[in-house]
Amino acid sequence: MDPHTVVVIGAGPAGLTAAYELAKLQRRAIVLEKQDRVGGLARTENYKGFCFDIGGHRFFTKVEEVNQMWRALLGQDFLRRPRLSRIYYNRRFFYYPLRPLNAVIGLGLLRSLLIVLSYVRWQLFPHRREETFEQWVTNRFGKRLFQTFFKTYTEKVWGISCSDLRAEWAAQRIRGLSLKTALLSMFLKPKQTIKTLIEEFHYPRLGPGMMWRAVKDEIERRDCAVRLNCEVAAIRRNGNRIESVVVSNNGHDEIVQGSAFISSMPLGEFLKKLDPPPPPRVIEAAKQLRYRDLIVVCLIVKKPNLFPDNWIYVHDPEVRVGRIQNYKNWSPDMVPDPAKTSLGLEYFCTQGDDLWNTPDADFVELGKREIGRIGVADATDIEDGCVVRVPNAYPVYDTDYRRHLATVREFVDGLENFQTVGRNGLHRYNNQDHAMLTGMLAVRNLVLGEHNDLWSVNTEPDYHEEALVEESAIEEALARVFTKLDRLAFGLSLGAVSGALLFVATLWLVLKGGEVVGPNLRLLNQYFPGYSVSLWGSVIGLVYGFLSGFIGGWLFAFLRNATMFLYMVRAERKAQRGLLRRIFDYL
């Protein structure tokens, strides 16, 4: 074997992208994958000709290198698909992004008003520190919306309380989204694309596995190797340098040597297989890095059409399914029989718990019952099903994960010819495109001598710009001291509340009736031309109330921010003078 071979462990998006980049640079690469197919968490499974994802994988990115790779490999098989997803809550379906009439009808006028009032309250008096998921979401959406649309589903996914889930998961996954952007998206197209709100995405005709099979073929065409059913049993090192891996294939062990190594396996698994092992404190820290596991139940339904969504989030605590994928709506070619539909029911669990240990046949029956309860299909129309278990699907951001990850990272960064990549290799809940980016940057580090920080790859392509990192740190520090009140959001919220209150008050007086109706409210027509205590007047009052509340809220927020700004300037100058005095005292 060529002594300059780069050994890539794992044929998921990160590992295959790394091998693809190495092949383009005419470097010898060998990919080792323990499964019988490529794609990792983004693979496509097949059951009796029905294709289904391991979770849904939208192909959307702001990373241009990734976008170019997708298009170059798939061409006409890279479809543009409409996105439709809804939330199932309280036995009703809510569109997301939000639609005004659907949201108000589903929640009711009173609950909608309480959600807006809760948002105003948390804008005025937010949590001063955002350490948990609950605090982060509450500061941006209000407590009531958090409890309505976030709490149940999030705890179902992670298996821990929202007060134990770290805020950085929310900041990473819902970046750029707030109640203001969600409300504005009802009426206006956002100027900045927010990933959570996109309405179209690309998708391979036969699922994401089609992409990764194409990458595998291209790697092999360039004289590199992708070996399936090859599990890494041991990783041998000499000091800070890895020299070889021991591969187990059909009961036979083989030593594969290399000059450099890239791995996407879970960090705990990687460290456990090192020979000699790392220090005990590193092993112990790796054991504390937790993962959430996934079970996908694919059901074949004898109906050509069931519902229009790509997927549905299930927030109902009375069923255990967390999300339902409709693969036919991702791509019609995923279903071989146009008279049928296939659904993917996603159950979030932990290895060893009751869900994980449920036999496949019982799991299919559970899926049938829950589908019937939700009402998206009749259990009697389900003709067949299968179950796929996916360990280590989601890295958990629990209370202590940062401390343990720092210990692991310190050791891993000391391995001079090694790069860890991907979601599990970095214990970071990155999307497919960012896992690919870590593979690209790892190759640049090993081959081109660059110094890209793979641990920082997140949701924006400019994550590594030093100036932006510094600016972000400064803004974050200021945000802890001075929470800015959004003028537009506060104006919209206050306007909505004011308009609704005047509308309800007028309507109540009209329904109450009597000889003298609303003598006090009638005085408002001196300020609001055309207003009267009547059915039509209630509509006019709604408009006037909204405009008055919006203007008042906007002005209040402006004056409050201006006051706080002046206070901050004064405080900063005072602090600078105090710091200067301490410096002179020290000298």
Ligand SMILES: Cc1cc2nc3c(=O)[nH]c(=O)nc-3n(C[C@H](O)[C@H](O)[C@H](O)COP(=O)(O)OP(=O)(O)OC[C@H]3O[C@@H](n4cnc5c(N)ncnc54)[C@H](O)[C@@H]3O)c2cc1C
Second form
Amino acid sequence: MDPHTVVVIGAGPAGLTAAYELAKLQRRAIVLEKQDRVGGLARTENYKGFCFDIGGHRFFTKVEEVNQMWRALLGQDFLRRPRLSRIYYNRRFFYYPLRPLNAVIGLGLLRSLLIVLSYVRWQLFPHRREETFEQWVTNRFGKRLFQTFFKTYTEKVWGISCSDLRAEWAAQRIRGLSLKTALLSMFLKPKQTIKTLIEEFHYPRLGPGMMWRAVKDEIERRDCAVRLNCEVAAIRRNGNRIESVVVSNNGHDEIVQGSAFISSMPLGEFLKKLDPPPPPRVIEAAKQLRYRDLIVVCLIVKKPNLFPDNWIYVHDPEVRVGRIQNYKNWSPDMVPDPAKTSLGLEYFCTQGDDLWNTPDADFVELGKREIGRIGVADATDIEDGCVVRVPNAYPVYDTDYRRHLATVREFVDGLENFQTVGRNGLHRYNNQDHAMLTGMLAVRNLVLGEHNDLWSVNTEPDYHEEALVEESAIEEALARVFTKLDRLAFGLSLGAVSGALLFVATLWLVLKGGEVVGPNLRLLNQYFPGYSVSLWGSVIGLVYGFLSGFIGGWLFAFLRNATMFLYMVRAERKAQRGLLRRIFDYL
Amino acid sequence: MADEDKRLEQIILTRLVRLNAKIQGLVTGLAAGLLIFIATNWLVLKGGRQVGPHLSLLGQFFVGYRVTFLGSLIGFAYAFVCGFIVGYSVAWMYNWIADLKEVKN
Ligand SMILES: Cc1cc2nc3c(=O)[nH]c(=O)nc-3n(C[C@H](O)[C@H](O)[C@H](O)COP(=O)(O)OP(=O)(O)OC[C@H]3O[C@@H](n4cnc5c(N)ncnc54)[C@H](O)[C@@H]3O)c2cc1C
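Please give the corresponding structure for the form predicted together with the named molecule, as opposed to the form predicted alone shown earlier.
Then the entire complex follows, led off by the chain already shown.
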């Protein structure tokens, strides 16, 4: 084995992208993947010729390098697909993102009215402190809308009550919302481009796995290796340098050496496998990084068409399924027989809980029952099914995760020839594109000596809004419009000009002279006691003019700034609500 | 992105707006000019025995101004010039003080 090889752990989007970049730079790379296929969470499972995605992977990104890579790799097979998704609640379907008229029709007039009243009530008397997700959403939408459209689904995904889920979670989900976007949204109507982004997405013809198989082929074509069924069982280090990994392959252990290492496995697992182990406090912190897991029940239905949606969010508390994917609507080629349809029922769970422990056969039965109950297919039409268990699907952002992550990060950053990447490697809610970006940046750090901070590669839930923004020029303009008018400066300048004006006007009349000097201007002394149209009066006028101008200018600036501030708060809130309406898209 | 946002937030919260003196002068001048023009012609059109006894007092300052159509044009010119001077001076002085304050900070 060439000791200059870069060893990449995990053949998910992050690991494969890193290897692809290394291969392009003509570096030796070897990818070690424990599963029998590439793609990680974005793999495509195959059951009797039917392709099943883990959930549903929409391909959309703002990262141009990623976009180019996707297009170059798949060409015509990178399909552009229309999006339709609805919420199932109370035995009815609602468009998602919500459409007001459709929601009113679905909920009925009385309920809709109550929702509006509840919204008004919570706008007038909000929770003083926004500590929980429930309080956070209620303050923005009202309690009834929260209970109708946010509560049950969120609780299914996280397995805890919304009154226990920290508000920070929601705030973080939409933290990518920039002030700029919020302000812009007050001026601009959404453009067609944004609409398209929301209503369409890209998808490989045979599911996301097709993309990752193409990357694997490309890596191998450039003389690098992707080895499947190779689980990294231990990672050996000497001080701050990693020297090799021990790979377990069908019961055989093998040592793989390298000059540098990139890992996309979950952080906690990585630290557990380090030899010698890190300090106990780091291990302890890593143990506190938690995940939510997922089970996908794949069902094959003897019907050519079931429903038009790509997926349905199931808010209804009567069933445990959280989301239903209709793969044929993602790409017709996901199904080998056009007379049939394949569904993916997503159950959010935690390893060891009752759902996780349910045997596969029982799970398929549960899936059939729930599908029948919802009414999208007849249980008798379901001819076959299988179960895919997905551990560590969602990194959990609980109250203390930041603190624990900081401890872990401090240790990991100290490893010289190592980069941790991807979704679970950074314990970050990254989509494929950001996972890929961390892979790209890791290679630049290791090979080109750059210092990119992978931890700051963010999930950005506001892709759609951001499409509005033509960056710096708009930012500049916004900064100009919204910066403060200085009260003192405006008061002083208006005061000085008003004083001077009154001084000159009075003096002018005095110099003009006449029988009665300035009988009308003199009336000003009704407001300015002591003022007269005389030489001395012009000086008094100067003082009065200055004072009144100053007060007027100061007040104007104060009110203008206050109004601007309220306007900005309103703009931000409105944009927050807009994003929150689509919060489930980011799960 | 987050950095970008912080930058914008910081600019908005800490920086002071600057006024364009020429534009401020033009706008104030035009507004004042139009006000006099319309007010004068309104009184002219209304007519009556004594047309605009109070507005005509402006003639004290604007030599040659009267409440007639021609007067409205003269008034417009005077008011425009005065308005321009006022608007320009306020903006210029405001910018000067704002500069001083920002340099100090
Ligand atoms: C339900 C769901 C829906 C999603 N929807 C979207 C979407 O619509 N759009 C989108 O862009 N993204 C979506 N994502 C996110 C996307 O799947 C991830 O961002 C992406 O897969 C992360 O890539 P990764 O390489 O960081 O990690 P992973 O995909 O988790 O890959 C890590 C790899 O490391 C391997 N590994 C772990 N331990 C070892 C070991 N000890 N030895 C060897 N190999 C090991 C794993 O087997 C895995 O293959 C979704 C995710 C989920 C769960």
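Definition used throughout: the rigid core is the maximal C-alpha set that superposes within 1.5 Å between two forms. Positions refer to the first chain, counted from 1. These figures come from a predicted structure and were not determined experimentally.
Exercise. When you overlay the rigid core, is the Cα of residue 117 off by 2 Å or more between the two forms?
Worked result: Residue 117: C-alpha displaced by 2 Å or more between the two forms.
Exercise. Against the rigid core, is the Cα displacement of residue 133 between the two forms at least 2 Å?
Worked result: Residue 133 C-alpha, core-superposed: shift of 2 Å or more.
Exercise. Superposing on the rigid core, does the Cα of residue 142 end up 2 Å or more away between the two forms?
Worked result: Yes, shifts by 2 Å or more.
For this session: Determine, in Å, the CA shift of residue 559 between the two forms after the rigid core is used for superposition.
Result: A shift of 7.0 Å.
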